[in-house]
Amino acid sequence: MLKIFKPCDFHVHLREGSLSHFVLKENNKHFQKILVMPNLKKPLTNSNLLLNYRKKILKINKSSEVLFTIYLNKDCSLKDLEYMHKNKLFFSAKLYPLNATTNSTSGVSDIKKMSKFLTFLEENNIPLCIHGEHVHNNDDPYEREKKFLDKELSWITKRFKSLKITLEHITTKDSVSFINSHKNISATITTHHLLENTYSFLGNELKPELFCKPIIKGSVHQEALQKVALSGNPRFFFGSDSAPHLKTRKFAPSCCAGVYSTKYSISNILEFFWINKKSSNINKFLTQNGCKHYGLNYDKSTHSYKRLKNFKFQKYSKFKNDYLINYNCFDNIWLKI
């Protein structure tokens, strides 16, 4: 038996249309707060798009506190950002490098050209969330995160010293070291990057349901993530990057990037901390560290979870004429009672 605060997920993809109804309902079961990403088919780059999306999501939201992000690129305007900030329409800004992941064809090719927007964020204490990969022709996908630290993120932290930054879904020991050596920057860690490595992803049989951006790394990097998550280090916290894609898109000649982990993410995290005898740090990783980084209050009422062995997990969730593929790592499950 474990008693924990209701967790927060500081990196969620709800998508749009009827799929967002399905995905948000699952999020409402598990999380008190969710930070929702703006990389829709038409990214949320202005107040009209954001207001329309907010209205649709908040209308169907049942229990979670939904925090919205704006998609930061050259199409944004400072005047519109000021309006949205004044009216509290968004919580944070998200920066995607061009073509780094799903729906990032409107991303940024040269971060230095975004200086006026980064200045605005810094002056108004608005968090910047970053997909941290340096993408260029004929590159090595396994080196993208390290190159981003060296080329882009180092420049940002030197130029904007008080800008609050979240490096999303880190995958390398290099990112762990970078976070620990810089102020005003923290990082999210996903379920799948914490629990999987290149061997489990493609060492035996390729598992397309684990294909994501940034790509899952080797065990040396995985162990660095595990160590820092289990430690309760306040600079690292949970962000699932749960990304729903239909089975026909995942098991396809051109597999799309994203792991849908929402259904069993909390169970997986609880089992991971339990077997490593670090249950005392679960609240830090799942709730407290992220809220502290973002300056948010959180519900301190506790919820009880019971551990059941050899549970029959639901691999696929039916959606219309297709399925979503639920990520799960362990044989045992933690159910809220």
Ligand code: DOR
Second form
Amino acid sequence: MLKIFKPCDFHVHLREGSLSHFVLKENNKHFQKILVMPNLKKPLTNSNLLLNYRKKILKINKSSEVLFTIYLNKDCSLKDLEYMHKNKLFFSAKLYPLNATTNSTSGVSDIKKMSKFLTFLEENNIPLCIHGEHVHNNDDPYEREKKFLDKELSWITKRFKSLKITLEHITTKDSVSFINSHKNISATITTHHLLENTYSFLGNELKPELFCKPIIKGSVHQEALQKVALSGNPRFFFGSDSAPHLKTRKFAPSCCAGVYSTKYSISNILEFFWINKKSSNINKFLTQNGCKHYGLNYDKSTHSYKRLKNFKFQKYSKFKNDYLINYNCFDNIWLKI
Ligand code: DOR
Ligand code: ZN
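Shown: the form predicted on its own; wanted: the form predicted in complex with the ligand:
Complete assembly follows, chain above in first position.
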């Protein structure tokens, strides 16, 4: 048995419409706080869009503290950002490089042109969450994260020394080193980047359900993520990047990027820490490190989980006429009791 604080997911995609109802319900079961991403079909780049989305999500939310993000791009207005900040409409700002992932066609092509917004964030102590990939035609997708560190992130950290940054869903040993050698920056790690590698993704048969951005890397990188997560290092914490796409869009001639992991992510993380004999660091990874980075208080009541062997996992969740594909890695499950 394990007793832990109710976890936080500091990176999740709730989407819109009936899908958001479905997904949020699952989130409410597992998480005390969720940080919700703004890459909707029409990204949340202004107060009208954000207010509308907030209203819908907060109406259906039952039990989690929902933290919203705003989608930064060159069309944002400083005045509008000020208004949203004054009225506490968003918690952090998200930066997507142009075409890096789902709904990022209105992302940022030149980070240097975003200086006035980054200054605003820095001056107002608003965290910046970054999808850290440098995307360029014909560049190797496996190199995108490392290139981002060299070309963009180094520039940002040098220039905005007091800006609080979260490098999202890191996948490489290079990112682990970068975080450890810079101030004011932490990183989220997803379940699937922690538990999978290029071999499990495509070494035998290709698994479209594991296709995501950044693409899953080789075992050398995976081991660096595992080591730092298990260690309880305060600069690294959980953000699932759980990203629901319909099965017909995943198992399709052109597969969209995203792993839907919410249903079993906590079970997977508990099993991973358990088999590595690091259960004493679970609260750090799942709750405390993220809250510390963001300066948030958290609910300290504890919840018990029991381990069931050879559990029959639900691979697909029915949604309308389609399915969502639940990510799971292990044979054993940890169930809340
Ligand atoms: O694989 C991904 N899917 N990575 C992201 O960064 C976004 C996400 C999505 O929204 O589908
Ligand atoms: Zn994401």
